[in-house]
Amino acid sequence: MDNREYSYSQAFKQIAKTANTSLPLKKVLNSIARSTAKALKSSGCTIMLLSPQKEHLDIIAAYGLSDLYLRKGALNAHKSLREVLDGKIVAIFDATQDERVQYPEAADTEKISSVLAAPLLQKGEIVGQVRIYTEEPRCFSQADKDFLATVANIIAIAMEKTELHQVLIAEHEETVTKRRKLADTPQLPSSSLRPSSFGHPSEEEFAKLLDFYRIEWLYEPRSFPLAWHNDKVMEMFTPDFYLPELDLYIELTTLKQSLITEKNRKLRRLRELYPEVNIKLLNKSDYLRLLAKYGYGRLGGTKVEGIDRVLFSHTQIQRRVRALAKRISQDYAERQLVLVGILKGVVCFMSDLMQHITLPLTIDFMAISYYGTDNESAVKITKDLDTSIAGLDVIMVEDIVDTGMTLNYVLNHLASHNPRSLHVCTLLDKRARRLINVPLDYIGFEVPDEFVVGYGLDYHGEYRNLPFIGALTPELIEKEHKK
């Protein structure tokens, strides 16, 4: 017996064990598909039903997936996946681009390569369907798609010993009939899952200060089971937000002492039951802590001085970074790449930016300074390439690009350098500003004609390290202009 078939084989042990305890079904299908996901060497798996309509199909256990991913919109049955509504087992090799996907940008943004699903089969008649997620682009083997199927029996076995349609139905009834509402829907945006109220102002105060800070949240995303009795649950604990970019859990809390124990108590409880669970209580000044701790804010205020707006979240920057990542490891593949960067602003954006690109690379920086007076300056290359780059091909990555007269002049001293290939990536097109009509081969944001920093970015020196990207106030400019 080889390491895989005795992977399976105690996988199997292990999920016939859990599908014929007394637990409840909830815990009996999380377990399930956190066996089956380990057994498979997979990032993730779900387990889905069938809507009584066959239109839809609702999330019922999951593992190893982001709660931002499973509520990334309803999943129409006959768009997500659609053949295994006739019984076969799906193979996907790259989510991100195989039309049979519904969301290939949540795909993407979960780093999520390969899908393979298997349906769940109820006296003949298909229920739903179990299906698991791989990092690594992967061709499933017959004995994955034979495993996968077994693992779906069992979970057909388990469904139909505890009537779980009619547990559904009860458990679940609100929340199906919002995701049938939103069906005609390309993607679920965030707001939708926002609140038209919040149970306390403080829950208030501390989303407007992450919608500051452009931080994605859920309010109350999910429920966790604390106590049953004959599969009923009789408690359950409800966080008031989840961070998804900090994969955190959120309770607010008062100073009143009764609260907080009560509280502390449900969390052991949930800790203990889901020991994966990133969870904390906190009162005002333990968030604000939380998010100068990240970076986003003082501890001193709610802001960070200066900064009117954020414009781009540290989220939104590095999910932005892994897609021009992805695209330069596709039409680079088997060529001999250099990035050259212009310092210091580009430093932040050139070292994400190389984590995620899938070649061999060398980099290479260079430094320029101005020059003349207040109406007519000119650039000066005050550290040139260290190596030659005659022969290869070469990306120009830039923080900004707003006049292009630097760029212009810096591609045209390249160019003298005899490259196979001469591209420019630059985070930011700020084209409200610009003079010269610089080929952009790369984009990542269009911003408006402001002043920004953060991410590299700096004003007289400071607010480089901010981890996201905002607009100064113009008070600050103004006063600066003053002096």
The other form holds:
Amino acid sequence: MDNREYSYSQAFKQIAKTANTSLPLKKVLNSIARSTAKALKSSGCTIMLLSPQKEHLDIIAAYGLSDLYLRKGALNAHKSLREVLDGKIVAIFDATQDERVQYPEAADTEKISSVLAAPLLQKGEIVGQVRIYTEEPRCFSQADKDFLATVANIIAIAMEKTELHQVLIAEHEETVTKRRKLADTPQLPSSSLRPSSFGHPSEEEFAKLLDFYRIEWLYEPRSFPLAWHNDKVMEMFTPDFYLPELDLYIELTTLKQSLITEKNRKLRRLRELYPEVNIKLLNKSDYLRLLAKYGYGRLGGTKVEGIDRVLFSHTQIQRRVRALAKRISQDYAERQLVLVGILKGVVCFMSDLMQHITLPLTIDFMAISYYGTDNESAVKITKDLDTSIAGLDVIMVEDIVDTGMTLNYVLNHLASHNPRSLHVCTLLDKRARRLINVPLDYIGFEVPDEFVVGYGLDYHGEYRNLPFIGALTPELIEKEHKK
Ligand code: 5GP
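For comparison with the form predicted alone, please write out the form predicted together with ligand 5GP.
Below is the whole assembly, all chains and molecules, this chain first.
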């Protein structure tokens, strides 16, 4: 028996034993997820149930994955590894690129490379699936697939045996109904657990501030048991907020010393019992400072003056820039890449993008100015390239493409210098205002027809240093036009 076979047989022993205990089903499944992930030397495992209408998959047990990944959104059974619905075992080599994966960006952030999924069958019908995830890209062997298929069978038997399956389905139906109701009302993505009322006005104020900065939040999503007597929980602690992007729990407090002392005691206990949990006790000035530390807002103020709302948070931008850089790195392997940017709006984007491209490259900048009247304005190059791009592979990096006039002019100029290839990467695409159809090869985000600032983009030289992209208050621009 080789090592792998030995580890599989040990895991089967453990999994079968767990399945045969009288523990609650959820505990059994979480334990099976853990043993399965370990036996397959993978970084995580999930067990999912299919909705009665076979539309959604809900994660009912998991091991090794972050809260952020587990809450990434509803899994559509037809978009997410749909062949598993036909009873097949599906192996994905690169989850960040494979079209069968519904959330490739989430997989990228979670550092998931390969996925192996097997169907859960009950009385010949598919009721769910079990998946394992690896950080390193992996070609799964037949032994890996057989192992997971057998684990799936044990899970199915465990669910049948405890008869809790019916209970889970009922719970699941309730979640699906809740989710549908929420999906019908347009809200910020953070609001899936929006409470009908808050325990304290400061909590509501904090939630509004998080909404403004588009930081995802969950209100009181988890209670941590802190003390037991004869297996009965005697004390619990429920932090006010969880911020999935920062993987951080927040407990708000007023300045009343007696409350702070009690909360500090509970937090100390929580940290002892749950060392993996990141939690902070904050009063108002603390949380403004915390937001400033993570790049949101300025100290002392609650919102940035002149900004109507945040369109893309710092985290969203970073995630998207990383994904663009990854695609460029794949597309330009073995090529002589030059990134050309137009000053000054592109500085933040260029700086982040080039740091995530994993290829040798050079950069160059141009500067332009606009002259003439509103009706007849023209573009003039005030700073040309420093080095020749002849025979090189050029990517023109733009902050925003609006009418397309600037880009069209600059592309014609660059093409006349005979690069080997010429493509465009823009962070923002204001498609609604396009007059000239310029080809855009890499696009960060589409933006509405509004004036946006931040992350390098300015309004009369200001706002470039905001770490997010926001829409300017319309009154500010209107006032300008009335002058
Ligand atoms: P286009 O020639 O495509 O109409 O305009 C492109 C240039 O206009 C951009 O490089 C940028 O300098 C400016 N621009 C267009 N829309 C916006 C916007 O919403 N915000 C900012 N800050 N600049 C914009």
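Everything quoted here is computed from the prediction, not taken from an experiment. If you superpose the two forms and keep the largest set of C-alpha atoms that fall within 1.5 Å, you have the rigid core. Numbering follows the first chain given and starts at 1.
- Taking the rigid core as the superposition reference, indicate whether the CA of L414 shifts 2 angstroms or more between the two forms. After core superposition, the displacement of the L414 C-alpha between the two forms stays below 2 Å, so no.
- Message: Would V424 count as moving between the two forms, using a Cα shift of 2 angstroms or more after superposing the core as the test?
- Response: Comparing forms between the two forms, the V424 CA shifts below 2 Å.
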